[in-house]
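As a starting point, one isolated chain is supplied in structure tokens, in the form predicted alone.
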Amino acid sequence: MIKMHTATSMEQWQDQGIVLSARRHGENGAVVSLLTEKEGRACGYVRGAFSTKNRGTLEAGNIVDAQWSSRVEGNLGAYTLELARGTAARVMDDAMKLAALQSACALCDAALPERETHPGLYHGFMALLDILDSDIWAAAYIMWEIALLKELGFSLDLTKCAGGGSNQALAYVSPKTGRAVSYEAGEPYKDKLLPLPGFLKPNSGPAESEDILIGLNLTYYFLEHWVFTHHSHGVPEARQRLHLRFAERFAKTEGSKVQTG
């Protein structure tokens, strides 16, 4: 990243950043919200933001080399981009993978303040683009939901009960605290706890349909009620439409199951 001061007070800067966001603005431009890693999710304008050559450039997800100057502090600025990996082109045709990318994208936009550096949140998005192409990757995009809580001031504790009980047997999450507790601890209460997903256990082995579903709940319920419950528009609408897409697929599922059995 390089940052420049002129002589005629215009202020730069260079940095790779990830596509959040492009909403329209005037007849040809838009507004670009990009995380980078040194700047945080920085805003800037594009011109002829939708024409052919940067239509593709600008998908959520995509990553770009920025430019961006302004000859104000403060002021909006203007960003000149390049594309340097679509990402987004690679799960196009995969809906579940793309509203999880449209998903991470629509939660750092909303959520992180402007300006504001996160650089472990920018790699740890970076680490999870790569890993959209395995074979864990739902469980991997869960696990990126919780480290952005995490980052936002809302960690859970998975790793031991919060009532004393055996951490070898965690089954609940406390709503109030974000810390797991044990199935003895926890019976009592359990209607007022939320499941915890088997993948997200000490010893744990591999993430299944219903684990996923269980920890889309989770990480949701933190998401409403602790990163957005002051926000106007609540979770973002992409990461309500991806849970509802797993909830369909683990419908399907399950009936598939019942009418083969």
The other form holds:
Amino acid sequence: MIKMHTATSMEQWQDQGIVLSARRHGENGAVVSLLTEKEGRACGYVRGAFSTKNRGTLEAGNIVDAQWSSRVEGNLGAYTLELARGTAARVMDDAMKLAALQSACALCDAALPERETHPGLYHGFMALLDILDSDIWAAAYIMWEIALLKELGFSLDLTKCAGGGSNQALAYVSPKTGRAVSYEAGEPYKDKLLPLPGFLKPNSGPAESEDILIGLNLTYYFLEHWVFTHHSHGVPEARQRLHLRFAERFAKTEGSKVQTG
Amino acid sequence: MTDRLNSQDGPLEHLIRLLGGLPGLGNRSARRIALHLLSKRSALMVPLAAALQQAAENIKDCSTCGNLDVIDPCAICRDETRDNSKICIVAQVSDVWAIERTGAYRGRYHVLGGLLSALDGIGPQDLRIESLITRIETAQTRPDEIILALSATVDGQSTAHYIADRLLSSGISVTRLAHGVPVGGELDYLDDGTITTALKSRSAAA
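Beyond the form predicted alone, can we have the form predicted in complex with the partner chain?
Full assembly next; the chain just shown is listed first.
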């Protein structure tokens, strides 16, 4: 990944980035938002964005080689983009993975401030894109959301009990502090605490469907109450749809289990 | 020139502004078209105005499938020679025209009127999905296949997955168009996303 700031009259840089969104602007152009390693979330105008040639490049989740240039640094600037890896096409035939990809892109697009570097989150996102091909993608997605919360300054501490209980028997998360609470310490307040999914506990095994749903509930709570509490649109719709889709899928699976049982 | 046009608000400027708002046209093209129309008033401008008026007054959405026609239900829905066992779901009326051009499909259609898009805030309630469900449930001849002919984009496939989920309990076979190498396409010139989907949807050669 090479980034260059050239000392010409034009401000410009080159980097690789993940397409977060492409908002139509005018008849043929779009304002494209990318997550890059060195520039963070950066927007730019793409001329002819919805032409037959470029349309496939600007799908959310695709990795592109980007060249940004502008006369003045503070301006929107213009992008020249070339597709490096078509991630969106790899997950299009899987409804859940596609929803997760859209959700991750929408969360970054809505939550990250522009032109503020988040290299850890960028590399985490790249790892998530690779893991989407595996069976553990759902647990990885929740861990990525926890990393996003941390990157935005809302770190969850899920390693030790905030109530002084055993660190080996963590079962809840405090909605006020985002810290884990052990089963013993949290039992009297369990109605007010959020359940901690099994795969996020120390020395845990693989995640079950129910754990994933609990994990999505957990991160959704903190996204809603901490990150997007002052956003006019609240938690992005793509994240809400992922949650809903997973809950429906889980309900159907459980329903069929009950019927066969 | 534009400022001068804007400052006067005569019928010519009004016409140019309206033409300039059409897809693919800017101010300059709009001015050229306006002048061309004015140079052929009786041969082109008056018939065009009449055609626009007639289209605006008579063309309506088909209450069954969402297609455009002067009669409701539309010609495709009225055609009794068509196969009632298949419904092809498309995003726009232009997609109906594209499939009809091929002559390869003789079933029914259902036009959604767009695609689900979280970015643009288009949800299921903004599309003709509920009317599709009602149409299937109340059909005299129950369809045995729903073909999802939606674009191979993130929004297109999200919509396809949503509809497939909604129809899961109906027991109707839900299929989608193949994704992959276009006719005349050479592998060397294809993007990796197209090749990936083509590999995933490969079929037996014999």
